[in-house]
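There is one chain below, alone, in structure tokens, taken in the form predicted on its own.
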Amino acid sequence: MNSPQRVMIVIGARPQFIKAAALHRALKNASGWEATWVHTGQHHDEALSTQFFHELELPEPQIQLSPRSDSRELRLGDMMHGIREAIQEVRPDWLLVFGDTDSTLAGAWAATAEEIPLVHVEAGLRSHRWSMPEEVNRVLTDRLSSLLVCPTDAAVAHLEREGISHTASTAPHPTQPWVLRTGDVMHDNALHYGAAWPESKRGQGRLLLTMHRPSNVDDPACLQAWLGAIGAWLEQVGHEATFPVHPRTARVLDAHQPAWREALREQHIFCTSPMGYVALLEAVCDAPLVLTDSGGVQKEAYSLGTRCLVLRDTTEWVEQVERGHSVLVSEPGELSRLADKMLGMGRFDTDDLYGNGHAAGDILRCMNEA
């Protein structure tokens, strides 16, 4: 009888918990796998961690790290050290990371140091902005990976332009990587949960607004400019927006405008605490339009047929922009015109841009073949 393949799965931030849910479902339906879950502690509070484990029925991590929060550098070093110790204890056949967070890079470094094949789920994405920590994390992780799992053809093309292409080697390795185009595990999740919501309900609720990126929220003047433009447009068109406020955004608002919740309500922006994953998906589904700077919410909007204003001047999900399902809004002065245009276009039918909803199973099959 063959021994099970041992995979160590590194998670630590909200988007990774969501992506991990699709993989967990695939693991439950597959045989011959033994999974060790490592939580890096990057997001450890109830709103950004614990509730997602309960809601998505993720297993309790066997290994829980507690990195220092004094600085990004200390936190990253603690996570690298902790994951490396976990590898030394378990000796997995694979280490798997998701996305572009500091947890992703920490896992990639630890796997490389211990000579464990690295699987990068969501490989090949590029914003071409080195000022974004996420861009640095994803590029370095791709360079260290043995199996690069790409959600789109554009991601595969980015890797090819950087000299990373699929090889026929019998053992994937960073110098002879396997590049796999599977579709997107977050699309798996959106289709899985969204199947329960009737078509007649979609697009009939409030608009949805999310903002958390440092470039948008860390400067109080910039944040106020965005919120002012959004509020003025909402009043003009007679719509309301739900705004689940990220802790980072709330800290800036608390420091500079103590009565910000009441002020935003007067601008038709209704603030809530951070939403659980399924509740946020349902809000995306109900919204006539989504306004966000989140990469994950952009994709969720696509998967559920809701048009999206991306509050950035670049995006990793370029195909959505090319197809007219999303539009980049580089500064607040552009918002009213572009929001009018997208709201007027209405909902759309999704296709196979991000796969058929079975990306997680395809990843496991590829790992079995290696």
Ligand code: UDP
The other form holds:
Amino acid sequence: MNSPQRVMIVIGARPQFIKAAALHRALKNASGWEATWVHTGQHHDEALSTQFFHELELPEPQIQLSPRSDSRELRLGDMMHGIREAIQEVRPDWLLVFGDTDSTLAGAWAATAEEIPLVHVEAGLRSHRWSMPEEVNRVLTDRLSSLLVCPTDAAVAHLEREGISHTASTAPHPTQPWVLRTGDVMHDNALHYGAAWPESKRGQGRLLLTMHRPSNVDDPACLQAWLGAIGAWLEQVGHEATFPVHPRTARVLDAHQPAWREALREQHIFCTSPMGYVALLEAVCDAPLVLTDSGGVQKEAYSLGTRCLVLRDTTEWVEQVERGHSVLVSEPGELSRLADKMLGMGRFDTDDLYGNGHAAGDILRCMNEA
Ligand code: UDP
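Follow the form predicted on its own with the form predicted in complex with the named molecule, if you could.
Time for the whole complex; same chain goes first.
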């Protein structure tokens, strides 16, 4: 019998716990794999971490890091050091990272230092905004990866433009990488949890709002301008929105606006704590329209057939915009016109843009072939 392939999976932030759930299901259905889970500790509280482990039945990480949180660079350094030590202990065949957070970059750096082939899930995405930490993380991670797993054709094209294209080498290496197009693991999850929900309920509830990108929320005036525009439009169209408030956004509101929850309720915006994953998916499904600056929530809107206002001037998920299912809103002054238009268009039938719900299994197959 062949010995199992050993993969070390690095996770650390909310979107990664969700992406990891699809991979965990695929690993349970596949044979010949031994997984070591490393939690970097980037997100470590109940709202952004613990609840997802319970809800998504993720395994208890074998290795739990506790990086310092005094500054981004100290945290990054601690995560790099901790993951490198984990690799030295386990000597996996692969190290796998998801997305574009500091945990992603820390894993990529540690794998490179220890000469372990790196798999990047969500390779090739670009916002073309070098000022976004996520953009720097994903470009650097792609450059260090041996196996680049792209969820869209646009992602494959971005890599090609940067001189990273598929080679037929037997052993993938950062200088001779494999670039593969699979579906998207978040779409796997949305179909897994959401496919059976009744059609009659969809689009019948409150709108859903999420905002946490530093460019939108760190400046209190900017955040107020967005919330003011959203509240005024909700008043005008007679709708209400649910707003699960990210801790980063709550910190800014706490510091600058006493009783902000009550003030927002006056503007038809109903604040909640960060939701669990299934509750969030249901809220996306029930919403006649989603307003968000989250990458994951944009995709979930697509997977569940809900139109989406992207509260940014750029997106990594360009195909949704090209097809008219999402629209970019680059500043609050544009909101009411675009929101009217998208609300009027109603729900749509989703398709296989992000695959057929089996992306995670395809990723394991690619790793087996490499
Ligand atoms: N999410 C959640 N509860 C919430 C808000 C978001 O479970 O209250 C989930 C949602 O599924 C989303 C994921 O968290 O896809 C991504 O997180 P986030 O928006 O923090 O990161 P991004 O996708 O923008 O990197």
